[in-house]
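Listed next as structure tokens is one chain, alone, in the form predicted alone.
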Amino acid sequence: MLNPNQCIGDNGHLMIEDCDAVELAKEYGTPLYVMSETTVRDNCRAYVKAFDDFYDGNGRAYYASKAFSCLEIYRIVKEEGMGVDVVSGGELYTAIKAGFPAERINFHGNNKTPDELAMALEYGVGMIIVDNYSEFDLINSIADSMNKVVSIAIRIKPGVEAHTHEYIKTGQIDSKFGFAIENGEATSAVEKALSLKNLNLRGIHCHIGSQIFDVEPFVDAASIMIDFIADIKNRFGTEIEELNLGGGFGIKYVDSDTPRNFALYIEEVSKTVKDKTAHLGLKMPFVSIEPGRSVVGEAGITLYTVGGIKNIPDIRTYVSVDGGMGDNIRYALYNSEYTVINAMRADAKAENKVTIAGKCCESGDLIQENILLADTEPGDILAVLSTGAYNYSMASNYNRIPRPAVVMVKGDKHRTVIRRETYDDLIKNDI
């Protein structure tokens, strides 16, 4: 289950790159998020190379920064030549403060506020992805007041349902995101966009879901979107310049997960895009995608210190840790599977069935249930793998627990990129 930048050291400890996870826990405290910079950069480079190989550079991967947003991750993604997509004023502000080029930022969201949109126009973001009818008039009005013409894309629901969790399906008609093709919404949205003088309809966008292992749903979505581009040209005499096919590529959380190589998705989709545009007499659009989880997910681990261990005979054994749903809400939300190992005995056989419990005052505060773990005692360090995506992003201060630090490692070097919150941080906005 360990990825290429993780291994077991001679002392039996889990290593992330060349750093001992147990020693990191001692130095920085727990709970602790640890990110492998090498893994993040390798994933960015794989996406950049795939676009060079299969689209001759006529496209771009935009890092979906909702997966993990901080100054340092935007700096890394910038250096690796990717774009970013943001879904809030906070993410946009962070990216700009990190020095990210505004023209390589796409702004998403199903209910962007006037203040957020004004900020996006002031910064000069590359594109705003429009999600609902009222947003057309709002953006047009703000752009008119600034004497600007804004490049937009329209988010489309292609009607493709991917095999993923119900809460993270987004391509079907019953979704809060975008305009459906089959009921005519999408065509009406295009007509609306073309009628407004301060909007430049440059692209269309879709996203069918997250944590998808199959290639076929992405190919199907691309085919449908190319057909829609042809329909737009036939109806309105306008040819769409950019096709954004979203993200959703799955990663490995447990041994049973079977993710494909990122380049395979891109290669297969590129064949469909090229073949269909040629067949329909369309210009080859600038193609973009939005990987998030697949850039940072497997780069991260979370370290915890074991506290109490409670054995309920013939029921279960609870192993309690010093974190929980405040730093990993995904099990409570989605029953998300994770691999958990004892970082101090990473080479030991996992043969004890346990439930990993958090410290929050909630019965549902669990990290994993009924998993196999090596012999574990109070004071041991547990590592939950593949927590680089959404764990810090979704962290909270429930029970007034400070959020953990994030440490970035590269080789045998390590540094804090997000400091641990203090109790003073918890009350700084109180009056």
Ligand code: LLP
The other form holds:
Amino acid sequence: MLNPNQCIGDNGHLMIEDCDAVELAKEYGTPLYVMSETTVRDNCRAYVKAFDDFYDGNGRAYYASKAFSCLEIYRIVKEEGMGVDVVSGGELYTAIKAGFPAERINFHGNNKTPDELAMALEYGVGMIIVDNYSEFDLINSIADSMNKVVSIAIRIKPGVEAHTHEYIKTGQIDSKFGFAIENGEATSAVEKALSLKNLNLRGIHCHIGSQIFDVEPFVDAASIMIDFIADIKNRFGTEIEELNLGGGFGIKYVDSDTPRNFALYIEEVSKTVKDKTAHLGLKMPFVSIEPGRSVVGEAGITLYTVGGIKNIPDIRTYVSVDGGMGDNIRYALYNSEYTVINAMRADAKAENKVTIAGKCCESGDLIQENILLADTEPGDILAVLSTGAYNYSMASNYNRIPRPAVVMVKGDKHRTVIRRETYDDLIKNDI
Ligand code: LLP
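Could I see the form predicted together with this ligand next, after the form predicted alone?
What follows is the entire complex, opening with the chain shown before.
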């Protein structure tokens, strides 16, 4: 299950790059998020290369920063030549403060506030992805008041079934995101966009869901979107320049997960895009995607210290750790699977059936149920793998537990990229 930048050291400890996870836990304390910078950069490079290989560079991968947002990640992604997608004023602010070029930022969201939109226009973001009818007028009037013309894309629901968890599926008609093609909403949205003088309708966008392993849904979505570009051209005489196909590529959380090389998705989709545009007499659009999980997910692990171990005969054994749903809500929310290993005995056989529990006052505060773990005792360091995406970014202070630090590792070097919260941080906004 370990990825190429993880291994087991001679002392049986889990290593992330050339750093001993147990030593990191000792130095920085637990719970602790640890990220491999090399893995993040390798993933970014794979995306950039795939766009060079399959689209001759006529496209871009935008890192969906909801997966993990902090100053350092924007700096890394910027250096690697990707764009970013932001979904809130907070993500936008962080990206700009990190020095991310505004023109390579796309602004998403199904309910952007007037303040967020004004901020986006002031910074000069590359594109705003419009999600509902009222947003067209709102953006147009803000742009008008600033004497600007703003590039937009329209978020479309292509109606594609993606095989993933109900809550992270977005491409179907009953979704709060975007405009459906099948009931004519998407066409009306195009008409509306074209009628407003401070909007430049540059693109159409779709995102069919997250943690998807199959290639077909992506290919199907691309095909439907190109048909829609042809339809727009026929109806309105306008040719859409950019086709944004969203994110969603799955990663490996447990051995049974079977992610493909990202390049393969891009290659397969590129064939459809090229064939269909040629067939329909369209010019090749600038193609973009928005991977989040697959850029940072496998790069991250979470380290915990084991506290109490409670064996309930014939029922189960709870192994409690010093974190939980505050730093990883994904099991409570989606029943997400994770691989958990004892970082001090990473080479030992995992033979004990246990449930890993967090420290929150909540029965559902579990990290995993009924998994196999090597012999473990209080004080041991556990590692949960593939926690780089949607873990820190979804963390909370439930039970007034400070959020952990994030440490970035590169070779045998390590540094804090997000400090651990203190108790004073917890009360700093209290009056
Ligand atoms: N683009 C749009 C418009 C999105 O809504 C998303 C994810 C992405 C790109 C990035 O998708 P990715 O490549 O990361 O799959 N909190 C959930 C995931 C929610 C995803 C929301 N949108 C989780 O922990 O699994």
